[in-house]
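Encoded as structure tokens, the following chain is the form predicted alone, with no partner shown.
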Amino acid sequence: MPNNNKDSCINEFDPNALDENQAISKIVKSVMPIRETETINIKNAVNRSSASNIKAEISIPSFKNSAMDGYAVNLAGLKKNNYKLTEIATSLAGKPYNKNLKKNETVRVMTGALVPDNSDAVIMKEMTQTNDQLICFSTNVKKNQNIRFIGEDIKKGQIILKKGDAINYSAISILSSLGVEKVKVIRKPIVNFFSTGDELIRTGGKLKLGQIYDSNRYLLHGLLSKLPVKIKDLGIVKDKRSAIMTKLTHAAKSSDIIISTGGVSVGDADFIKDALEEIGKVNFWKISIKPGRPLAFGKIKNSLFFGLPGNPVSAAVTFQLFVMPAINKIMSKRKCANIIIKAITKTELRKKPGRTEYKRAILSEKNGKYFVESSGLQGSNIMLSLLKANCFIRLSSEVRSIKSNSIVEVIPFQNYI
């Protein structure tokens, strides 16, 4: 009589599987952020996490200047409905001129330049009339009206990026206009990876009967290529307990995280947990989602370990949920939730309830209102259906089905599937 029981991946519900947010959880308390900073190029800061809080050195603006091509004027010398000054002077960015208005007199500015410290509107052209020196002018102007002031956008003394803050080009952009070359970031993680299974060959190869292409390494390169880490493809192991064993312990003396994928299930050939166990810690195994329940993650020495499964959408779908939380952790990034979105589904949706899970999806919009639909095959070895979403449709554990016409959670994928 066979046992519902069975400490295997067939079941729906695992009593032994961790929720989702448990694992999560688990993972994020054990990571150490890293410490080693290093000082680089504003250029190559893109994505890197700060290391320290960045103030501004100077306001900006640092002056006070001309938001339109315009005339700067001085209201309290203007007469109502006679709009009429002397244009004395052109204020021009780089070239300012930087002397106060005198009655009836009005300076030339150009976007970005220097206005007059008397100055309170600057009139746009478009607005005045020319004859000879006298600028004319009629419509009703208001106090401070196209004048940027010093320290409207950014004040000396405030703090821009704060530790942990992802610097992203605006950051940069900021940084650039406060003078800023070089900038404080954590040090990259280090990252290793290898597939196992003796059915793998590298691409190139010719396959023999029972063999396939190793397309698992080529997805984590894809993943971890986008992010600010240094990676290094340590090759397909084959299933054997000691090579494994071998592998992990070169791998730990040079990465802050490794990854493999295969060999986490439950087969007569699958070896990941057992080696785990023998030269470092399982913190644990399982998770309860679908796809990707065996999951292995532990530490070997001060090495992070992430044992994937080995179907490749299963690889993509724990890498995104548990390994990049991980990865900004270790990082220092300050902590950034999934953005969840609240779509009407066009297809019917069903699951055996038990385990949350994770479908492939295609999101769009329209009049407003946001819609998903299946992308295709739903079976943990089916790549093109996730070639095709740009989503995933969350289905908790409790769930059998959802009709179509409902709402739905939908998470958008990130920049790295």
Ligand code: AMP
The other form holds:
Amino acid sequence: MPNNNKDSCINEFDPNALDENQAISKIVKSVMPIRETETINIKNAVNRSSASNIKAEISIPSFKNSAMDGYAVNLAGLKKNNYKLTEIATSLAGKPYNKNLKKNETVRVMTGALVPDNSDAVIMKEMTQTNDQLICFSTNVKKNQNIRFIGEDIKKGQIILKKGDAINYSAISILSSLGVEKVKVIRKPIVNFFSTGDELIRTGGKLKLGQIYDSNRYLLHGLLSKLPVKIKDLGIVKDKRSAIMTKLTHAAKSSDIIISTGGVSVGDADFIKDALEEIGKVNFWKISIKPGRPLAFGKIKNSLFFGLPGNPVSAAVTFQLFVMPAINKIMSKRKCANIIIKAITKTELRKKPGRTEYKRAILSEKNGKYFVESSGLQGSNIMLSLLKANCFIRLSSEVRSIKSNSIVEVIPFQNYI
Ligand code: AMP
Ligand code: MG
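Having seen the form predicted alone, the form predicted in complex with the ligand:
Expanding to the full complex; the earlier chain stays at the top.
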């Protein structure tokens, strides 16, 4: 069925296209964070979002201990700069000696071992000598040196993670050091995705003239498998309105987010927007960015739907820019700050005004300065320049050209999980 009456997507300036920030805020507004939670072992909680505020039930350290292998001393009443003390015991990590020191006494202590309650310094072993069974040292001793105090790291009752905080390796380490074994997290969002296109063949199949291998499902799988989401690959769907509607209806039964690629533009075989209009609600479908202008966003029942463009590079860029904020919000993740670096462009950069452009580029550093250069051809079908890139250069809508050696905005890929 030809789509002759579709809006045009040809001009650089398109009054119906949203700018990217408007699009992101529309997306974020329409996302309802998942309420359901599950309690899981902290080992399995990497990257998950905490479903509650977590308070420390104990202090860390929970007892006064030594930061060094050495000798615990009580400085009161000792002769400065010429210390001669009797070693009365050893305190090991896990095998504490917990009596107080008397005058001229010292306890040999290991790193992490309890120090006597009335000790007020630990002298590093390397600074001491043993003469006639006395422990001698003549260093300048600072009160409290090499002693770790109760609660110096974490105080009992302190909030360690807030609701929505991502649980990373250091959070897991802290939780385990607090004795926590299980943690309540937001359940994983379910993301279903499929590719559309009559030309697509599954990898492993034999290509006929005019056909291509479907790479977008692998792209999406790669992007999503780094995230704490449940992924379901729904395969390839033909460029047929009814087939797309059937697939979307089926996907909406079990998804928080549905992603398709392809068929979202104004070609004769682009049915995504029509199908979405029929069975759900279109929020918007054009954004003034390059690559990736046609992008259908809407809802089918309770599932969010992203119809990403078919060109793999456009699909990758729009996933990062528009799907990620939705995934973050649905997991209650608080806003992840985007790090933008100012770098010197090694070459002249050109673009047509009217759309914000994301150029694939290589960021490098020399003598404390950042430099950036294009990673190759920038057509939205050119995948090799995405492979070589480690960042995007963002050129705002009105820019036409940037001279070499000018400062440009760069978004490193590490920004994206
Ligand atoms: P479309 O958005 O459907 O007009 O597709 C734009 C371009 O992306 C066309 O050259 C398609 O052949 C290509 N394309 C669409 N889907 C895929 C896919 N899943 N994998 C690789 N290329 C694709
Ligand atoms: Mg297509």
